[in-house]
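Only one chain is included here, represented as structure tokens and corresponding to the form predicted alone.
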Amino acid sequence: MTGLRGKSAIVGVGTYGLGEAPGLSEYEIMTGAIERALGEAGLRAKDVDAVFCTSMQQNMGSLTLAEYLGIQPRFSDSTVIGGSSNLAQVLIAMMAIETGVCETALIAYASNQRSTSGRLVSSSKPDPYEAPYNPRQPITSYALSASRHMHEFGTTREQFAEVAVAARAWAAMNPEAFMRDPLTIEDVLSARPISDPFTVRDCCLVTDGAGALVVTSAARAKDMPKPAAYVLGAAMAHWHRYIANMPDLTVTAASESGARAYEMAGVKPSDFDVVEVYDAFTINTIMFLEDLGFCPKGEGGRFVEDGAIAPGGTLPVNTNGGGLSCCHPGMYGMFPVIETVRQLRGEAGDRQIDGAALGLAHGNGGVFSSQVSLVLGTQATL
């Protein structure tokens, strides 16, 4: 897989819709991003020749996709993994571009469910062992780690409240943040209870939103309009679906795929100068960090204390204000990997890290189930 490293690169992002985007389907929404991100790429729908399309209310979303855009691809692909489905046809579109099955993958994601129901949307049945207890999935089973993780570690409400109060001061300084108000220690602890021991400040937002990113060869890449960022690293891992038959409720598959990512690219966690997780609460960063290998295990909570992953703090971690803050439009994932991309861009704006070369983007599907990791880099770390 070493072989795979820095042969294919991202050269076109677009967001559409986040937040709130009444009246407009799912493919509507869509449509909005794939023009921006094609737009950048300096390309049109008839120059895709593969597409990649998640989708929770389609099960055959790349058909549809394409249909819709009016296009014939040589390969598709729908895959549904969870929130980190979009990062995973990243891996699957490197594949498909380096052995010549395709030249210009296009992949895509949207969800209305803010508009629609106002809630999340899912079609996942509940395990048999799991459902006699009526767990209100997919919260429960967060807090269920979290708790875990208070237990065996010492970790404290405080702590994860840290991780809710950094994602705020990003989006404060992202104007396409859904919640950009400011947001205090005691504002999270004193919130409204969800599923102890989270608070509503502890959970992802609802929201509505689309993201597209085009993905094409390095050689092509060359040529595009605006700087790629290049794929160095990509590793899917995943150990359990439901959270019943997680092997350690303080361990996820991430530590298998980030190690794994990380000697693709020939990195270390050191190495990163921005770090975009999957947040769907606020333990799945501090899990996150201690898996993918910025702190020892059962350390994440010390690390992220006195805003050391705010704005100013010892390590940059999602800019953008993540699903807790800036969109959750159902699946998250699609976005951590556009914020990686506008940061090595140098496109941030008020949020722009300084002199970022490298970046990490990491998705999680299920409950701390499919884990995908991406280190994403400038021209300057091939």
The other form holds:
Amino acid sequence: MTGLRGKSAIVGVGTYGLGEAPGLSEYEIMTGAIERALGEAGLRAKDVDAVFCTSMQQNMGSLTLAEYLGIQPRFSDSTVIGGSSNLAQVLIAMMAIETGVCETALIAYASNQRSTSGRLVSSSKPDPYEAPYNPRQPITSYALSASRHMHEFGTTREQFAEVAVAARAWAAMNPEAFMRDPLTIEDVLSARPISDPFTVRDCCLVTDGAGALVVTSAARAKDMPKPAAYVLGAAMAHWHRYIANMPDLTVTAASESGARAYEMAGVKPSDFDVVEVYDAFTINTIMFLEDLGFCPKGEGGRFVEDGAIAPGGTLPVNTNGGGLSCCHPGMYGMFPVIETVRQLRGEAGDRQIDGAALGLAHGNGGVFSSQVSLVLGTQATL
Amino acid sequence: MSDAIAGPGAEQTYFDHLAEGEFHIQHCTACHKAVFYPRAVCPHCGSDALEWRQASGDGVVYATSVVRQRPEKGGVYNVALIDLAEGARMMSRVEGIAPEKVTIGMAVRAEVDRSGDAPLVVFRPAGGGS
Ligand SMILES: [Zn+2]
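In place of the form predicted alone, output the structure of the form predicted together with its partner chain.
The complete assembly is shown below, putting the previous chain first.
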């Protein structure tokens, strides 16, 4: 499965309304991100022939978006597999572009759920085998996984807190991040408890926000204004939907999606300059660092200690501040991709990793359910 | 599976058993594994030859959390994943013990709680509790 390696590239990215966007509709903030992404690529809406959109607030998102923008696409996709949907759509776009089904794909996401409801919006109906027990979903599912990680490997609440503290330190260098005030391990531990072992500071933000990507063929990308981020590897996997059916609560299907994406790209974990993973909760970063091969299984808690993934640490992880401190508009998957592209272009300002050439963007959906890994690289990595 | 297109299906049958105060789970007669949640086919081998058997009621806590809500939203309570002796896993809660005292590896016994709006399976510490 190396046929798609480097054949497609992300040539435009855009964000809009990260944090709070009161008085604006979902498609209004989405359009803000799209105008920026298309602008970077030197394109207009009429140049787009494939529309990908995921919405938590209505289905058929790509139909609504195409209508809104006045696009009559050749290909359309409204995949909903949770927060990894937009990364899955990059893989779908790669296949569609390489097979000639379309040339230029627009992938967009937005939610105004902070301004309209103030809490995480669920896009799925309650499960009859879970709902009677009133788990606070999705938080409790991840908390159950965390309990298991603590039991099997001795992972501590302080180690979970390290993840939140590192994310906040990166966010302090990102003008777009929603929460940028200093955060300490003690702050995390003493915050309002939600579902043991998590306090509110172990949990992602609830924000508004929109993101957009423009994906086209590597051949067309050469003529675009911005340096392209080539998709060297892409893979998805899922092993369960609901937490009771996750085979082992300490191992995610990222161990499969990551391995296949690396195989396509011909890379190994130590090759990456930046790592952007979907941190819905502090346990996510720890589990993904293990499952994506940055440390052995069970060592994630010890790996993140002493600021190892914070600015100045040994591995730059979630350099935009992540879902914990940058933004989390219901589905966060778009934003690890955008941050990776900005790092590869050298556009990340104070938080820029010098000479970043290879990045990993990893998305998670459901309750550690759907996993999608993307390996992105500069032209030098082709 | 019978060609007759009529219920009750597996989901309805499970809740019908609970309504009678009985906890039954499916077993696959082809691969001999327990199946939960109830399905029309076995997720282990694909067979549709599933039969209902009364659960032993024995289980072990696999994972546990304490949900901390405001009193008007349910207060403080346990949510756990229970490994049933038959080999399947389900979400439930452990009662008869403080929620934060529920520990991974704790042996528990099932009972059907019919006191609320809908019957459900809950667990208590085995050989103890109140
Ligand atoms: Zn079977």
